[in-house]
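Next comes just one chain, in structure tokens: the form predicted alone.
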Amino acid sequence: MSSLPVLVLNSGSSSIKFSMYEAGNGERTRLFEGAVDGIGTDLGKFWIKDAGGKKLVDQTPAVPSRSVAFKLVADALHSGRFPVPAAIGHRTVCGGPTVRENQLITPQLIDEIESYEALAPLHTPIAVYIMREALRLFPGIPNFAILDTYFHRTMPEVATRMPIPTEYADMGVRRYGYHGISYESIIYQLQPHVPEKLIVAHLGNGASISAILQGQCLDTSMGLTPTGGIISGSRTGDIDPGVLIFILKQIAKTTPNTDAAAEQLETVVSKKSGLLGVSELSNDMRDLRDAIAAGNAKARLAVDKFCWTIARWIGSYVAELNGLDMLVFTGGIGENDIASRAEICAGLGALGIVIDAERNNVRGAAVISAETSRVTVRVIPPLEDLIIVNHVVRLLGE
């Protein structure tokens, strides 16, 4: 086997990542990234860079749609200015219950990963436009589905089956768990030294806490949708149902079409919540941290139930591996926000895990334990796009 380009595909609810590398004689090199991002506004940013960090495209473009945006990438794609993909990783968030396992895309797929977009409403819609748009701008290429929720695919049935009538297990309401992908990367990075006894937790506007046995998904914190589990940017994390009875009453009294109730549901519990919801600010932990230090109660409080929230399923998680021997802190605001790190750890004296304030002083990959902690925590980046290459070349059979 000689070059062997892959384009990684990374398609969000208001953005579009792609990547392409060289996977060719068992390399894994970066050739390009970029991003289509601000998905229905005026003003998105369109731009490419090489693996040295130059900018190839920097453009400010109206980007109203996710057909528009993904012709911004194909376009490029095909200008004669990179290479030209021999194959195309696509991150799947979701396949529901039939779509386990990471595999070709065929039209037949996409038509089942579609039916169960319900699971994950932000995310599958444009993932399936993208998928169907990739096969006919890429004729004959293959394209591959790589799944988030293949990690968690080892969880037992204990972890994974809902208290709820079978009827309504038996169309696919189940803890799928989410953000696997990035999961992956972390073990991938810590070979050949896994711990036996390791939580990850990936903490950004989508966040999740993982429990991990050799190596093997045990539990994971989101559930049947990425809304389940624990506070994130603009997400209720885990909610008594009453609560969710409650509000859809109300809205109820003046939307009684049940579709567009359940609608209006959906947007208060993915896109008002979380900590958007109790600053009244943003999803932004850069925002919030602003307005902490500027006295504002609000924004505290919505910090103070993210840490104490992710602190709990630390601790339950503990209890579950029967110990631990490693908490891996990753995703945006786990890499590069200092304090959240601090203010998370700092009741978890108790289960073994102490942090040392100078060495969790860093952005990017570290080990922030101190000497006298029982557990080593490190701060570990993902790397999602090295995983999706890595399947699509064992799929390919390279």
Second form
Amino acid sequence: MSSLPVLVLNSGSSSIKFSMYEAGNGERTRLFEGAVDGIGTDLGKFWIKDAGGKKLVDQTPAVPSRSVAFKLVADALHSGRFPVPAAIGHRTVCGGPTVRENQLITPQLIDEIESYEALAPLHTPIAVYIMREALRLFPGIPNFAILDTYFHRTMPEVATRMPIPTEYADMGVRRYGYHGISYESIIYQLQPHVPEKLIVAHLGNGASISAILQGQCLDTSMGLTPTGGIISGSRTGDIDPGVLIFILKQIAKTTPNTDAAAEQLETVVSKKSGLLGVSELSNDMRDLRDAIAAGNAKARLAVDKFCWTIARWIGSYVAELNGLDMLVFTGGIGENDIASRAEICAGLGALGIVIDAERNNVRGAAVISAETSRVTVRVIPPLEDLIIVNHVVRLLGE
Ligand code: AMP
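Please supply the corresponding structure for the form predicted together with adenosine monophosphate (the preceding block corresponds to the form predicted alone).
The next block holds the full complex; its first chain is the one shown before.
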């Protein structure tokens, strides 16, 4: 195959990230990457840098809306300074019960993905907007939806079934799992020696953890929505359902409209909880570490809760896998927060997980387990864009 420039679009609630790879003959070369940050503010950031880190674009425009944000990206890509993409891969958080395979984006597919917006309300609205805009602004160029749920399709029914009445299960209420592209990228990097029994902890602003048997997902902590599972930046993670009923009843006292009350509950569980809710300070681990250093007890409790929950989850996945060969940390916290890795692993010696303080004193890829550790513990940054490019190239039939 000849070389193809493949554009990757990855949208979040307040940012659009993008990168372009030259893909051909098994080679993948990143040409550039960029982002528009601060959507919804007067002082956004728009930058593009080449593979060597040289800034090609560095602006601080007002970015009042996602349409302004995507226009910045599309105009830059049409400026003649960059290759015209041969194909575009969209990171797609959730396609609901029917969109389970990575595939070509059509207007009908976008409608279908949009119909499951309630399953990923922070991600889907901007993602479907950008899909529609990309079809309009890059006519004739194939666009593909690459799903974060795809990796988790191998989970057995005992893991995906929710213990609820079948009528709701039949509506698609089940565990899907997220961060799948990140998990795929860890397996990709471990090849050809993927350990038989593997746990990967993707600890970023959103956090999840997966049990992986022979390279396939056996179980993962996020469920129907990315709000489930372990506590993260501003999300509860799994929670006693009675808590939701209690909070909903409090909200209903002042908001009798059911839809409005449900939306407020959604905001509580996905934007005001987690590290932010407990610390009453921030959803960002760096802020919390600074606060802990200054003696802030609420920040200490929030981070203790985070690490304790993850340690418990690792324990349950060792049981599910009936053993463990390797534990991998990834995501912004997993890669960079030395103290979180140490605190999570501190009580896991009985499971054969022992990290070496000196080896752990690192940011980025490393083996951090002690010589005496039965389980290898590694830090591996994810390569999500590369995995998206690989799927796009496969779907193009190249
Ligand atoms: P992500 O969503 O993967 O970008 O990860 C974001 C999270 O990583 C935030 O909680 C950040 O505070 C955390 N993070 C990023 N860099 C560092 C660092 N150097 N030390 C501690 N936490 C970090």
